[in-house]
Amino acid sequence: MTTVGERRSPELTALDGTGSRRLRLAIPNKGRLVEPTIELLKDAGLVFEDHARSLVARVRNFDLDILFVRTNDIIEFVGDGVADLGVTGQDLLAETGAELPRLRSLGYGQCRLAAAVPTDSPVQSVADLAGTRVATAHPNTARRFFANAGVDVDVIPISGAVEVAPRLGLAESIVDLVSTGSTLVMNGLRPIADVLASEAILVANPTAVVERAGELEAIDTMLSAVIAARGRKYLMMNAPAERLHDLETLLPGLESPSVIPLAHAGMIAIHAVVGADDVWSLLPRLKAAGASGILVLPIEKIVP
């Protein structure tokens, strides 16, 4: 039997230059998280070359080497000690039940695993599974999720296709990952409970953690100042000094709004930083209060 360190590529053993190794982080080379993690690192500043010409990819501006390797292998990488950092999936994270340190939530690659039976299936909640066959290609997180309900179900292990399992008579039920659901409509299914609630994580090597902390806390610096830049708006306006109360209760923001005197007596100018959710709503709002010359801009990054 092949082992992760027997898979191991020359280019994985290379050191920064003095005599330590590089940081390491996995990263999918296929699939729905490869485009968002790869915008995600780049939008954090790390500079390196397209994966699609190797295996690893050398980051210029840091000790780091991208790891592109499949998607169900990072969970063992991070865990061997391979690569010390991994994005991966929580449902991926969940099936293998590995205990590595989920270090943050990376804001992309939300869906979830959910139960669903046929559209003119007389089952209306979980307990109505009681004795029959559920196919899921997550059967660890799908018998779990049943044992904590108290139904004894058959688990039926399947890889790929499993929306049509309950057509070809392999099972009475699925589990299966949702994203917008459509693709349970065009198969005919409907959804009666979410098992797990996934998104694209980053987790990383128990003894990486410890030995290398400075290190990783430094890329989840990087990448958790984008993460919230993301879901935020850079607000400036003009307005008069006498508005300033009305105009503050408005801005709910990270901290209290930035107040610049102008060289008009009486104005003023704000600053502040508001949801990126909130800001079509809350300009009419400002406008009305007395706010006037507001520019939205987008944020790069944010560090608490």
Given for the second form:
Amino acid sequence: MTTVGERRSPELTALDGTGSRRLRLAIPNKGRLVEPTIELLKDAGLVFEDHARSLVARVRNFDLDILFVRTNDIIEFVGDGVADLGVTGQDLLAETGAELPRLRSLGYGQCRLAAAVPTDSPVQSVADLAGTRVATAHPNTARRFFANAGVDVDVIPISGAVEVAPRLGLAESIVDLVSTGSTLVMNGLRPIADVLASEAILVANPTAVVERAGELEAIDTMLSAVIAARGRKYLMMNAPAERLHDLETLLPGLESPSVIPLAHAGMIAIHAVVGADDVWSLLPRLKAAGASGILVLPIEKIVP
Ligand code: AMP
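For comparison with the form predicted on its own, provide the form predicted together with adenosine monophosphate (AMP).
To see the whole picture, the full complex is given below, headed by that same chain.
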């Protein structure tokens, strides 16, 4: 196995220089976490070139370098201190068992690690798997899960195409990542238990958390402001002042809604932040409670 040091390219080594180096954030260079991660960083206002996908991108408006590395290597990079921060999947952190500080969940890459068997298998529950073979790319997590369940299985580690293992006769069941479940169905499999829920997370190097706390917090605040805003909308409406109480009960918002008197006597404007998922059910109720001229606006960032 190569170490991070051996894998480090001249491009990255050259950045090592002396003195305090720029903060480094490692993000996936391939796979399903790449696009949503880049979108989050750009929405947070970080300006960098990503098209070349070279190993390192210099952020122009912040003292930060972005390292594009394999999703599987991110935890090692952050653990070794090659990067101060990293974006990875919760499942991968659980699998390595690394004790990295987890700064936050990022709101994408949601999936679950599930145990599944062929559709025609007589197996109904985890206990029914006792004495059988389970193929998985997450052997440590699977072993922990079955040990906790008190079920003795033979875990077969494989690195890809886990879902074909039962058909190849490699195992009687699998533990694999599932999001919609359509890959399982396509492969003639049915889930029998959830092993772990996962989403993309921001992790940090333990030393950096102490020594570069201010910088880490600045990045974390930038990201959290975007994540918080993504699930919310800004509502503006006019209403007769005497309907304020009814409207306020419909609009919990972040705090209380803002109420602004209008030039037209007896009329007010109300501004409120609401959950994006609630907007469509709220609109008819707001109208019924006297609101008119309702505007629904996107929010770029929320810093509580
Ligand atoms: P990838 O690089 O595309 O193999 O995906 C890496 C990570 O994406 C996984 O370790 C998960 O954290 C996350 N992910 C989210 N949804 C899925 C899914 N349906 N299948 C596999 N990985 C997923």
